[in-house]
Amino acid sequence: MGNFLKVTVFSLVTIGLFAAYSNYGIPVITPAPPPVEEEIDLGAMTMDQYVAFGGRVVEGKGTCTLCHNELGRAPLLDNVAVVADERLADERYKGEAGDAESYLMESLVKPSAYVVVGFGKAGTNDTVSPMPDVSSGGIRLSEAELGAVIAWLQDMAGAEITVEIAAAEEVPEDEGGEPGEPRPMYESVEDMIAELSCGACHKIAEEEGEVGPDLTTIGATRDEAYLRRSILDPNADIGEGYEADMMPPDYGEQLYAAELEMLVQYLADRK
């Protein structure tokens, strides 16, 4: 009887310690809601305000300045609106735009229609752009945001602003849901990588990005804690040869906890 009581007490103490450690000893990763988009009143907005809104999209949600900067990872944007006509006439152009405004739109959603010499993916002879379609994936700019970016590009180049302020948009029935309804989880890491456009900067999965570190064998040199920290706080550890603020800092807000752990495990297994 004495041994039974000892075993019982020992078991209860062990379970209690395990429960306490599980609840208080292990850091809790709480999934944050998706980023809240800036609320704008398109009907009351002046063109100057629309241009300013476009600048905020470029530097914020669009993450454009991560590559389009003085470091030379992508072409500068200061004169793209005035050289659009030259690029439309270039024999290398393979898009369908008919004027500067439509070229700017095309460069945002079909960036491989014209690739500036020296800025294409390696091995493609500047025929494939490493830039993602910013109307989809993790950036997913709306029609109003795309129009505002074009207006900002035209204004920055000193060109005539031809874009009109976009009308208020309605969420398509097959894409929207009730306000606040959580998005579906990614079904696989490959879906996550494609949707978040990770391959625009990194070599990962089947993608061949060259802006960020090569992740094809990252698990051979980095443990899960490092990988998790690098996703949640990309400026915590800067790889040799890279600069701070290259990677968007909000993946902790875009991903659910289970998705984050799925991505961390995937990277840890790349040996």
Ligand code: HEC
Contents of the next structure:
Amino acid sequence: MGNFLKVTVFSLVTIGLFAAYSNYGIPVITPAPPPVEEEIDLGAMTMDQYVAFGGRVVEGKGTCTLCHNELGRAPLLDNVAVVADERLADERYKGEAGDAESYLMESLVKPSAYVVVGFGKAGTNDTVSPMPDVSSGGIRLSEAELGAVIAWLQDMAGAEITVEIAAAEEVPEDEGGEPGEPRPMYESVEDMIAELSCGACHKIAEEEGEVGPDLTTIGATRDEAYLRRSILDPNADIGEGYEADMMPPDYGEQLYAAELEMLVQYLADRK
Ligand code: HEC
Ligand code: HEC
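Can you now output the form predicted together with ligand HEC? The one shown was the form predicted alone.
Every chain and every other molecule in the complex is listed next, the one we just looked at coming first.
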């Protein structure tokens, strides 16, 4: 009987230790980021999943963390869903939002409606935001993605989540007609630059981006091979004073070969 008790106690302790180890002892493996275009089934999503989806958009397709990070190029977003009410009451606010949720939406699609002090484009006295409209250009978030980003911002700030999970039918069809049909070529280099949001980060054409190097005279110092490589593989050469992983790495996949050459030629001609 004594032995039986010992064996039982021994087994229980062993099982308990094993359970504790498997719960707390095994390091958590962080999964690799998902591919940029994620298949989502909005109909079946819970709010928690919608919030998590928003977080992935912020880190991935939205490219938000390129600017919103500890380097201080843009304000941190932890608390913006709460600060929104102060923004709306500020006399510098010139938008049309009536509550925190619509303030957040406006920040995403009309960033200049309120420019956080100290973060405006240089020379505009904080009246123009350097942030691109993330529902257009190269980032082009859908309604469902914008909603998920707002849900994520509200969740992160510990605010009430007021957005609804966008219905799947609200997700706009990709431009360019029938699904599977190839995208039409850009009509001009200027269209291409505008669509791909190069100007969000670079001084180029009419744009005044400040995150990356000024490209208005880039052809004077860089040849075509260098320019082609800096678009296809932005981390190959990092200019002095800049950091790797800032410029989106997938322009090569978004452009037809002829368009890439048009763009390279355009840049090489900026002297
Ligand atoms: C090219 C850099 C850049 C990118 C990319 C960018 N932002 Fe911004 N964003 C800024 C800057 C700079 C500001 C501050 C100026 C302003 O108020 O518009 C800002 C402001 C904001 C604000 C308002 C902050 C406040 O305190 O009122 C929100 C919300 C925001 N961004 C969210 C996002 C999200 C979400 C994304 C990705 C979908 C994103 N941003 C992508 C640069 C960027
Ligand atoms: C989110 C910000 C961002 C966007 C959008 C962006 N870039 Fe950049 N780009 C950078 C940064 C930062 C650098 C400097 C670091 C590096 O070389 O990767 C850079 C570097 C470059 C260089 C090399 C410059 C040099 O002198 O070495 C070229 C050329 C360039 N970008 C072209 C473009 C074009 C064309 C587009 C649009 C199709 C574009 N970039 C979009 C941030 C951006």
